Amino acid sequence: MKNFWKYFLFLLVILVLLGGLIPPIVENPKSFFEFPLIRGLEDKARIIFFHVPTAWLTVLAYLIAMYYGIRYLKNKNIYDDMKSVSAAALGFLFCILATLTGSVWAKFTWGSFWHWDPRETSIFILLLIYGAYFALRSALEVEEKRARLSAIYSIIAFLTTPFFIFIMPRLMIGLHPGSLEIDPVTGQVKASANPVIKFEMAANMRVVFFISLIAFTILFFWLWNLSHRILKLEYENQKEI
């Protein structure tokens, strides 16, 4: 049963990568294994298919480092600073990922890859915060202040992750589609007419987009497990020397 998820999560990567990157791009799909050409993204529509469940595990991974952060703040066990440190460090790294694969679409969109566009600027700033909440837990030496510290750190800094990735982003002017946008006729401001995540795709980009997801997500969760564990026994063979 431990060797299944394994091999269940080979074979949804597997398909994750042959899907979204095989299937060609054309203006009128006349089989299941063509996707349909979205004007102005065309080959670069693919992205969604590895940006979007990055950004998505950036937000479950920082979710689950605040609930173990009141956990901890609850019960005083450190194995729940554990969980939520390795949480906030997955989350960590997938909003690197995210900001990697956003850059590598707005290189090809908008012809570079930074820009400050509002969606960028305000993800940017999220890996500031939690790259302090690591550099806080650097500079505590005493186990019981850094974890009590960390865990009020997490709760405050979740509580700024669903303004930058979801309100910040839709009150301003700005490239990324979601963001608001200038009528070139009228000069008005007004709500993009392309959301984050058009769901009113194609019924096989959708396939594999919400195959990526769950893909994705136990990759995280596998990942979670492994890194939290390494720090029990690291903590265990401490205690013990």
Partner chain sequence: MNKIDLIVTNLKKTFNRRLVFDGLNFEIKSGEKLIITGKNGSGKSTLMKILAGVLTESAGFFQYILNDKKVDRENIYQIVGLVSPYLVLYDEFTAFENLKLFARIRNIKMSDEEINQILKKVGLFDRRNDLVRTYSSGMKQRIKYASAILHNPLVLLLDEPTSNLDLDGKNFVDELVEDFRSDGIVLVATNESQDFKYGQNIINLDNFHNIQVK
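Residue numbers count along the first chain shown, from 1. None of the values given here were measured: they were computed from a predicted structure. The term rigid core refers to the maximal set of C-alpha atoms that superpose within 1.5 Å between the two forms. Compared with the form predicted together with its partner chain:
- Superposed on the core, the two forms differ at Ala157: its CA moves 2 Å or more between these two forms.
- Core-aligned CA deviation for Arg119 between these two forms: 2 Å or greater.
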Given for the second form:
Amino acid sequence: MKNFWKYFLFLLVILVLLGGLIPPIVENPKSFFEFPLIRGLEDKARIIFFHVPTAWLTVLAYLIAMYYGIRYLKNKNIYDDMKSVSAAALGFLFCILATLTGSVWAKFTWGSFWHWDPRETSIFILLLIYGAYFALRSALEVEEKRARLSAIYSIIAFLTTPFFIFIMPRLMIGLHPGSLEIDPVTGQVKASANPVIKFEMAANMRVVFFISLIAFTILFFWLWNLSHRILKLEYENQKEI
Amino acid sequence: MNKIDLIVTNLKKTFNRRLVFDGLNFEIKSGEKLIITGKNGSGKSTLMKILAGVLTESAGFFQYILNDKKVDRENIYQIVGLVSPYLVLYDEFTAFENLKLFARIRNIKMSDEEINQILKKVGLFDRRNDLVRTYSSGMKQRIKYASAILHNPLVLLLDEPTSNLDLDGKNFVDELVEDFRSDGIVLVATNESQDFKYGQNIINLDNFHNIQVK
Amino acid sequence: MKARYFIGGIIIVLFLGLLFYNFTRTNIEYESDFSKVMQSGKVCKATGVWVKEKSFEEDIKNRTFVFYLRDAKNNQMKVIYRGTKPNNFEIATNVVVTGKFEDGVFHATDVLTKCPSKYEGQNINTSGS
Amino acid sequence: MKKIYYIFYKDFSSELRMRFAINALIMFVIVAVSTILFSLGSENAPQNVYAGMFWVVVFFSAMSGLSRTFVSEEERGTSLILSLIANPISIFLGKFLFNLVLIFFINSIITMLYMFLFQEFLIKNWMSFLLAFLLGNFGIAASSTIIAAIISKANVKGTLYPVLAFPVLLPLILMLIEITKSAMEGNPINDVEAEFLVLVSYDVIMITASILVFDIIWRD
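Switch from the form predicted on its own, shown above, to the form predicted together with its partner chain and output its structure.
Below: every chain and molecule of the assembly, starting with the one above.
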């Protein structure tokens, strides 16, 4: 079953596209193939199947890039750096996708493209970190040096991210589900419903959501695998000349 | 009397996909002197920098063993003195100020008199209060020697030792290598045949250059 | 060498832990008691529910937006915001205003609205909004 | 400890002779502050805008001056002799100390200029402002020193520095702005206790991480 993963991925993507886009949204869902209506969201609710997985991959890719960066520092194996940089490149791509899908959606739901909501701010900072990472790489010509310094930068930049998690809610209130809000009845500050963690999502939506999450993750690993193998081939090709 | 060993095992250095050398193996002990030679670009200076602990090797390893104890990478600087064409001193300071600073940073107690002694030895005493910026290339070479022997190192790494030196300067190097502490190691990287007299054994880096990587 | 990374790692983890402990311990200060807001005279973030009965006034020419908020204890407060009405103000469950209470009015520099965020059906009666 | 001091001393006396950083820094501060002055004209901006602009000027002056310690070594080729006379940790800490003194000096100038030129920049709680100033300078010096070390090995140094440093320094600057706002309103120090804890954690984490990774950066 050489191509098992490819077929499996194809199947999942079809399922997500059909499952995410076709079921009608109705006031009182009766059959399994109808999504509940959420006031203020309506059809725009479908974004969750595509936006959340890209955001998740942005973070996952960063962690993978950093992990292989550290491995490079340990073993000085240039292939680890290739894995690291291709994960970072894909992460950057998904980061841009998450930002765009999010901000288009925000325009129609919250009124403007950008609100500096904590999570919008954190993805913006992640975008900056990815950008800085590639700016640094392009300024370093010697391969070993490039691998070493970009790995170190990824570690240092990563260490500042917990601070944002702490700082953001103090500076601004969250619009995303899962961020802190004030309960209208009791007046207490609490974390609002988080559809990802608390599963406050209709059962059929949850199924599509998780299939999508899995499909995107497989897609990421497939792309990552391809791109670092391409880099490796290019490298070996050049060495023979 | 100290006992120092330098063991080099399978040392390899690549620079931007280009192999500099690979599979370098040798071992030298207290009192031995070694010549390293090879064509331009064969990695003599690179090897010297690696052994001075300021450049990292790509694979393999090297180890200084002082009195049966391994020397930590971070402490190599305490036992090594390097003279290299790549060495640049702080040219906004005078020769004396440079040496005084180095002694202080190395945390070794040295009186001004002792520093002057070293300056006399390398023949810079008369110009000790001039900024290094105003020095000729030969004088710059001499001040490098002063900074390399300031802390009385056990290992002396000389990369192109006689470049830019006049006859007087060459005699100084001859003397320095000849009279170098009997428990120390001297490595000389050179292509000048008259420098070959400094050591007993010769390693030609060209032999470690053409090995294909699998 | 190895020991250094170990100790350094422990220090970093320790202080990250401190950071998170600190985070869980302190409340994020959204004042939900309007009587305190009215007394303090400081810049603060206040939160409450829009009083629908008193509606709102919008002055597009001067770009001001006036409405009433009430807190959990039913204290009501007049809010003047120099700006336009947020898009989904009517369906907001909750309004957060940043500003200062002066001369019997809350002068807001920022108004944020929170919308229902549950990805569930509406058969559960969402009271309060 | 002595080694660290003498590396600092070397940079310090070198700076006195060569003026690598200080002249450019002072000019930068004057230019930046007068630009703000001109752009405001006679208008009165809200108080908290001044708190923000204060740290913005601090951030950019740090970006224009603090990379010099490493970049000048690398450009002149003196980093080889430096690594031959000291171990990486002392080098890092010596350079850090130098940057710390430099940023304290320059930020004191900025503070004085602000107090002199902007009536609205009125600190009511000096205790909390000075403590933030102290911890903030330490954090800025720590992060910018390690980023400067990375930068010094790259080809384009000048433009890259703020790009790399911004995401790393942002949490620090945001906290400092919050504390300064609170200090300007005269709130007691307890109000911003949590923010101070964040500052301390930032300082400790950054300096520890820098010490751990510096020798990998430093050795070519």
